[in-house]
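In the form predicted alone, a lone chain appears below as structure tokens.
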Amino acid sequence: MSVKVRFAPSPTGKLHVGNVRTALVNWMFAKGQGGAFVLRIDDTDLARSTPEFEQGIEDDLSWLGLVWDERHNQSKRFDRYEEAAARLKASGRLYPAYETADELDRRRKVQLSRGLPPIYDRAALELTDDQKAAYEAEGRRPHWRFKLDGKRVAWEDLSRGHAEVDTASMSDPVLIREDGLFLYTLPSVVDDIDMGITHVIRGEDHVTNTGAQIEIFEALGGPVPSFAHMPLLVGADGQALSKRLGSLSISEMREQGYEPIAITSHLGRIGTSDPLEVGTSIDALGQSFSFSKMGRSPARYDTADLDRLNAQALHVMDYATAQPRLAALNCDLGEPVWNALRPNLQKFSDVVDLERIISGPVTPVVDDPAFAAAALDVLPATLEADAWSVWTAAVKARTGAKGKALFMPLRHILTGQEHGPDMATLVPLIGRERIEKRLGGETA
């Protein structure tokens, strides 16, 4: 069977790390199996969906490298949902209910006070045609509930192993609201059938929903896909990320300077047995993915890990990849400079400040003018690859300084900073003319 998965975001907000982890795992599983990845925009809520958010979803996925094989909009498929609803109504599986939200809330409270589970009591199934007509005359419009079989629904979950849900312990789910709006469940099942989705991969918070959805698949006569319910994301402190997802949107992370491969490596490997290292490519992540590597505990999302992976991605980035971005920042001094600076990058934009160490201007920090004068006096006439070791040996012989007392004053003078790239690499790149000026206390 050819694998086909889908990612179905709603264009009512920005994609955040929780959304993208779901998209990524779907994409990795499909690509690792030689299958297809479907982007399905869940825009049935026409009032809240916007073209701007829809475009943002596409931009974020494309930037991350999660290219889709098919793309659909649910807003263009209302006729199929109406057909499915009509079939379910005709078979008695979709029935009208007229209770208001307040009435349902009061009923739940009464059930709880009696020690009963707060599930819908199916009172609407007892309504006569006259009672329904009376409600309609009052101006009430029904919401439509799917009548569950009330059985144990079992499946072999790719992530959790054997899973069962007792639909007798659930309320009949509402599939269509009073205003005629289709809720997520029915369009999702209809689309999965029509589009040939073979695997539904999502968070473990959907496990209970799966029991009801399997019954809907069966009621519509469609093949039931395989399911995988992943452990959810938590923060480094073990607390749920749900309240913090707004600050973890992919567009904001892009603006903050994170690399796509760092984000996908992080989200694709946390909570698995794979080492938390940056992948060589998004395709390599897909080829190495397996649900057998995924643990059962919540996956910890730690920004410190992402920062480490981001730096790691930059430290191995070759010049050909970096060159267009360097040119855009007006700091392309060639491959030797890039190779010298990249081990010190945390974000790509750091290269601007680091490049300035070489090309200037740098305001030298001269703590001891006599030391600087002595260093200038023994500066080699030509700065070859071994210039730093030759020069520091000469300065040591002239001043008696050694260790930090030798190296740190020279770093302060030449770079104006406490830390930075390897001085042995920097010295030939800075050049004798700028070094002379900086040793003399000039900004150069």
Contents of the next structure:
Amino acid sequence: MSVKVRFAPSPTGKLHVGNVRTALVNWMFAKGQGGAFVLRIDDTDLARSTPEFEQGIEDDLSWLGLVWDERHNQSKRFDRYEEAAARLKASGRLYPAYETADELDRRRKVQLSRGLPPIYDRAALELTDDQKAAYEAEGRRPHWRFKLDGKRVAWEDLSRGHAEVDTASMSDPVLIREDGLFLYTLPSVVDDIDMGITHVIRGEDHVTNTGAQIEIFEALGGPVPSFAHMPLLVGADGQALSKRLGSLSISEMREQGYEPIAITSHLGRIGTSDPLEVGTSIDALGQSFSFSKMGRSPARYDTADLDRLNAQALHVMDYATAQPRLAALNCDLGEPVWNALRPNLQKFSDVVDLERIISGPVTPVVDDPAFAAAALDVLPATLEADAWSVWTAAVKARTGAKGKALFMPLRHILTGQEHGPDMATLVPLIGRERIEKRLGGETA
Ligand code: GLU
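Output the form predicted in complex with glutamic acid next; the form predicted alone has already been displayed.
Next comes the full complex, this chain leading.
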């Protein structure tokens, strides 16, 4: 059996690190098994779905390298959902209910006040045809509930191990709203069957849904796929990330200059036993992925880890990969310069400042002209790789300055800044001519 998975986002917002992790784990699992990855846009809610969000989802996935093998829109498949609903109605599993939200709410409060679980009491199943007709005459439209078996639904979860949900402790889920809208539950199952999905991989917030959905798979004649429910993301403080996910959108991270491979390595490896290091490629991440490496505790999302992985990705980026981006930023100084600069980068765009320090113009900040003159006096004739240590030793011998009092004024003069990258790397790249000018207070 070849593996087929789906990522099913609703185009009602931007992709964030939580749903991209789901997409990525699906993709890695499928690619590691030589299987297929389906992008399914869950846009049954026509009022909340927008083409802009849909486009954003595709752009983000493509940018990350999460290429899909098939793509579908639920909004083009309503006839399939109607057909499935008709079958469930015919077999008595889908029944009309007429309660208003207020009525249901009042009933729940009474149940709770009596210490009973607030489960739908199935009063609608007792309605006679006359009572239904009377409701319709009043202008009420029914919503449609799926009649659960009320049994223990069990499955072997790829992530959680043996899992069970007791559907007797759940309300019969509403599959179709009174305005005719198909809620997510039924279309998802119909599509999983029609598209031959073998594994449903999603967050553990869907465990309860799975109990009901397995019953729906069975009621529609299956087959029932395998399931994996991943532990959710928590922040560095251990608190659930769900409320902060809105501010962790992929498009924003892209604007902030994160590399796709840093994001995918981070999201693909947190909460697993793999070391949190940057991968060589997204394909390599797929090849090494296994659910057996995924722990049961929540995955800790810490931006400091992402920053570290992002720097790692840049430190090993070869010139051929970097070159077009350097050219686009107007700072392609050739392979040796790239190789010298890349260990200093946290974000790719840092290279712009570095390039400016090398090529100028830099306005030097000379606090002590006598010190600058002394430093010029002992500047080595040719600047080899060890020029910085040779030179600073000579300046120290000449002026008696040491430590911060030695390094800070030189940095200030040569770069015009108080902080910055490793001077030992920069000095040979800046070159003698510019260094002489800057020591003399000239912009160069
Ligand atoms: N559209 C659903 C969601 O984003 C899909 C859940 C699923 O994977 O079944 O939560």
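Positions refer to the first chain, counted from 1. If you superpose the two forms and keep the largest set of C-alpha atoms that fall within 1.5 Å, you have the rigid core. What you see is a predicted model; the values in this text were computed from it and never measured.
- Treating the change between the two forms as two rigid bodies, the C-alpha atoms of Thr208 and Phe29 are both best fitted by the same body's superposition.
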